[in-house]
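This document opens with one chain alone, in C-alpha cells, the form predicted alone.
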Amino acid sequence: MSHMPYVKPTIIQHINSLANKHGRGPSRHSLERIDGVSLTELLERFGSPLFVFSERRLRQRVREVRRAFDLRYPKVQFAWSYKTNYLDAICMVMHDEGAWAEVVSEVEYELALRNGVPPTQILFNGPYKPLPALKNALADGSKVHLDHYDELYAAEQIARELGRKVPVTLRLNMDTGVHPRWDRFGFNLDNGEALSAIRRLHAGGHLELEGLHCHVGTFILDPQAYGRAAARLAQLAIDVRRETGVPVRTLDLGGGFASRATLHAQYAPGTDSTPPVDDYAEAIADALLSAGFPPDELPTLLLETGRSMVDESGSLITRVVANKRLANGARSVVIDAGVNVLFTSFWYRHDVLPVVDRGGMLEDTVVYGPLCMNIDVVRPSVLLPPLEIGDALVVRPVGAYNVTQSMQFIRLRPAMIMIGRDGEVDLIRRAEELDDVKRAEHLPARFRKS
C-alpha cells in the first residue's frame, strides 16, 4: 500500500471578526448589482477598471441635503462644486436638480458656462483668478469672492473701467475650532483684517459688497464648526449694515461637510461616524436665525457642497491580477486599478467588496494597484474572501476628487459610466487611448524618424 509523500503543514494567521468591546468586526458582503445592473455584465461590456455612477442615488442624495437646509432656514442656494468632479453628465445633474456653480479657476468657469450655467448663478472662488477671467466674471454678472488685497486692487480697476459700481464678496477665514486652520485663503477675522479689507472696499467707491464667505475646512465632522462660523459672519454683516448702511445680501458657508467614507484615522466606519447633514443644517440655520437680522434683510445662504453630494454615487469595479504573500506571510492581491485613477485611497479606507462571494475563511489583505511604485496601495487592510484572477472588486465610495485629481501615471484612466433612473446605461467618458495622451505634444523635427 502506497502513501501519500509527508507535507509540511503551513499555518496561516486569520482573522475572525470576533466581538469585542465596540461590538462585532465587520460583516460578510458582496455587491453583484448597482442598482439593479449585474456589474459582471457591466464589466464584459465596458472592461476593467470601470467607474460606475449612479444617477438615482446622486439625486437621491441631492434632495436629501437640499431638504435638510430647505426645512430650516427660508432662502437657500446651493452651488456645485465643480473640483470635485467635471464630468458632463454629473455636473448636468446637478444643475437639473438647481444648483449653480462653484468654480475655482477659469478652466472651471468655461466649464460652467459650456454646461448652460448663466454667469450670474456662477461662484467664483480661489486665490487665483487670471486679470482677464476676473474681467469677464465681474463684467457678467458672476458672484467674484476677492481672496486678498492684491485682487481687490484689481477688481477696482476693472470696475473703473466698467464705468459702474461692481458687486463682490469678500472671503474670509476665523477660528472656528477646526485645525489646521484654512487661514491662507481669505482675509482673517480674527486679527481685523477682514473689517479693514471691507473699510477699504467701501471707501474706494468702484465696488459693492455683496456678500461674506468663509470655507472652514474639507471633510470636517463637527457641525457646530459651522455654526461657529456661520455666527461670526452674521455678527460682521451686521456691523458692516451698521457702519456702512448696506446690507450684506449672501452669506457663503462654502463646502467641506463629510461624506460617508472612512478617514485612515478613525476607528468607526464612516457610516457610523459621519453626521447626519441635519446637523450642519441646524447648526447653521439656528445661528444665522438668531443672530438679529431684520425679516427684510435676512441674507441668502449660499452653500458650495460637493464631497458629501455625490461621494456615495460613484463606484471602482476592478479585477484581481495576482495573489501574493508578503515577506511577513500577509496575504495581497494585486487590482488593474491603482491610486492614479483612486487618488482618496491616501485618505480613506474605501470599502472593497467582491462582487461574487464563492465562500471560504476571510482573511486581513493588503490591496495594492498595478503601478510599479510601493505607495500604490488601494486598501492596506480588508478582510477578503479567498479570490482568484479575474475575480472583480467594488471600491467605493469614489464618487468624489477621484475623477478630478486621476492621471495618467503608467496606465490610462477607465472608461466611466452612469446608471440611469430608469436603469439605463450610459457611457460618459470612454476609456482613454494612447493618442489621448500624445495628441497635444509636438516632436522636434531632428527626432522624427524618416
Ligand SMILES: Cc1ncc(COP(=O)(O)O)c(C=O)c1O
Contents of the next structure:
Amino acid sequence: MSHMPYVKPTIIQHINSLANKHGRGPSRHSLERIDGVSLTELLERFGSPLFVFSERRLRQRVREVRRAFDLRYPKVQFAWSYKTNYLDAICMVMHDEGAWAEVVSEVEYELALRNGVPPTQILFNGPYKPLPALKNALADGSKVHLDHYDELYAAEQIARELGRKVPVTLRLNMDTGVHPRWDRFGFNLDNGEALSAIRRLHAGGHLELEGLHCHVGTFILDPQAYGRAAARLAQLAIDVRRETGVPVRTLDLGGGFASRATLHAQYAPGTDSTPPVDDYAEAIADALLSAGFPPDELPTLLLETGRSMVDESGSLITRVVANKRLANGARSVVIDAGVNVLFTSFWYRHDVLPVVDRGGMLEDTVVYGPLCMNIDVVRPSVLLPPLEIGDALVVRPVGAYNVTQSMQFIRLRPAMIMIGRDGEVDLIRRAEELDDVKRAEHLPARFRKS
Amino acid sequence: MFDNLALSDNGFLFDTRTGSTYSLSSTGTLLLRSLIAGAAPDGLPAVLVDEFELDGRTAAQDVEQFLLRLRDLRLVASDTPPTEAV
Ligand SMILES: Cc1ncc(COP(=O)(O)O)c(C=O)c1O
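What would you give as the form predicted together with this ligand, now that the form predicted alone is on the page?
To see the whole picture, the full complex is given below, headed by that same chain.
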C-alpha cells in the first residue's frame, strides 16, 4: 500500500496558462480557523451555512480608520452607517468604539435609539423621512440631512411649530469625477441649486445651516474624488460664512471608501488594489486644512464610513452539497448558501477557500448556491481543489451589506455568530425558523381548513 | 488506441494528435497509465483500492467520474463503457 494520501483522480486541460483569467489566485489555499476558533467545530455546533464575525478584526479596523483621520485632522467624528450592517452586536461594537449613528429611515432611527444612541448623535439621511419621524428627529436635536426642497419646506413648518430656530444639514451632490454619479440625492452644487437652497433657507428664518453633506458614492477607489468633494464643500462653507455671517460647523463626507474586496471587473485582488485608508484621509484633510478656515472655525469632519469598516470582519462558512460537471465540461460545485444571503456576489469576486485543503489539483470551478434560480452564482470562476460533499468552504469578505440585504427567498436565513476578543463564541442571530417568516401573514377565514 | 498520448510520471500529458496538454493528479496518472498499459476500465477501482486506504464505493465513483472526464475530453473513445458505480 502507498504511503501517499489519496487524492481524487483528476485531469485538467491546459488553456494557455492555468490561472490566466483569474488574475492572481487567492493569497492562501485554505482557512481552518478564524481568531483561533476551528471553523469545522463552529459548523458542527451552529449548522451550515453560518455567518462568522470577528470582533477583534472589526475593532482593529475601526481603530485603524479612525487613527488615519485623527493623525491628520483635529476634529473628526464617525457615524456608523446602519444600513451597511445593523446587527445589534455589530452596532454596539461600533458605538463602543465611539461612533455615532447614521440612519436612512425611521426604522433605522428606531434601531439606533434602541441601541442607546442619543438623538443628538444620530445623522438622519435619505430621500424619504416620514413626517412624524422628521418631526421627532428635529425636535430631539438629531442632525437631519435635508435631501430636497419639499423636505426643506416641511422642516421649516416643523420649526415654526416648535417656535425656535432649528439647525439642519444640506445634502449636496456634485461632479467629483466618479461614476455612477449619485446626483439623485441632495441639492446639486454644479448648477447653483445648492447655493440657492442655502439662501432660501436663511431667508426663511426658521432653519439654521449647521452642516453640509456629500456622499460621493460607494466603493470609490479614487481617494482624490474625496479631495475634490472636500475642497468644494469647504469653499461653499467659506462663501456661506461670508454671505450670512454664520459659520458652517460640520462637513460630512459620507461613506464610500472601498473595502479590500475585489470587484468582478478588477484584475488584481482588492487586497492589492484598494487604496489604504490613509490615502483617503490625506486627500480629505489636505483639502480642508488648505481651504482657508480661520483656526477657531475649523468645521468638524463627519464620516459615515460603512463597508470599509466592517467588510473584512465577516466571513460566511458553507458546505459543499454537490459536485457537478456542466454541459460544456466545466466543473461546478453547489454550496448551501446562495445569493439570497450573499448579495455582494453580484459585485464582488469573493475569496472562496476550503476550510481544509486535502491536496489535489486546483481546477477552474463555478460555485453555485442552492437556489433553483439561474442567477444563483456565488463565483463564476475560481480555482478549487477536489471537494467532497460536506466539505466546508469560507467565503469572504462578507461583512458589509449581506446581512441587511439578505432575504428569505427560497431558503431561510442562517445563524450568525461573533467571535469575541478572547475567543469566546456568541450566537448573535439564530437561524430563522418558518414561523419567523409566516408570523406576519394572515390567512382569511374562508381559506382555512376547518 | 492510446498511441498518441505521452504521459510523464509527474502527470503531464501531451496528446500528439491534437497538440493539447493536460495535468493529471497522481491518481489520475496511475489510472491513465493502467489504461495505456491495457487495463480494462472495470479493473480500475481495484487499482485504487490496492494502492490507497479507500473503500470500494468511493473508488468506483471516482473512477466513473474520471472516465467520464476522459471521454468528454475525447481522450478515450466515447463507446468505452464507464464502470457502474456500486
Ligand atoms: C448617505 C450614505 N452614507 C454612508 C453610506 C455608507 O457607504 P459605504 O458602505 O460605501 O461606506 C451610504 C451608502 O451608500 C450612504 O448612502
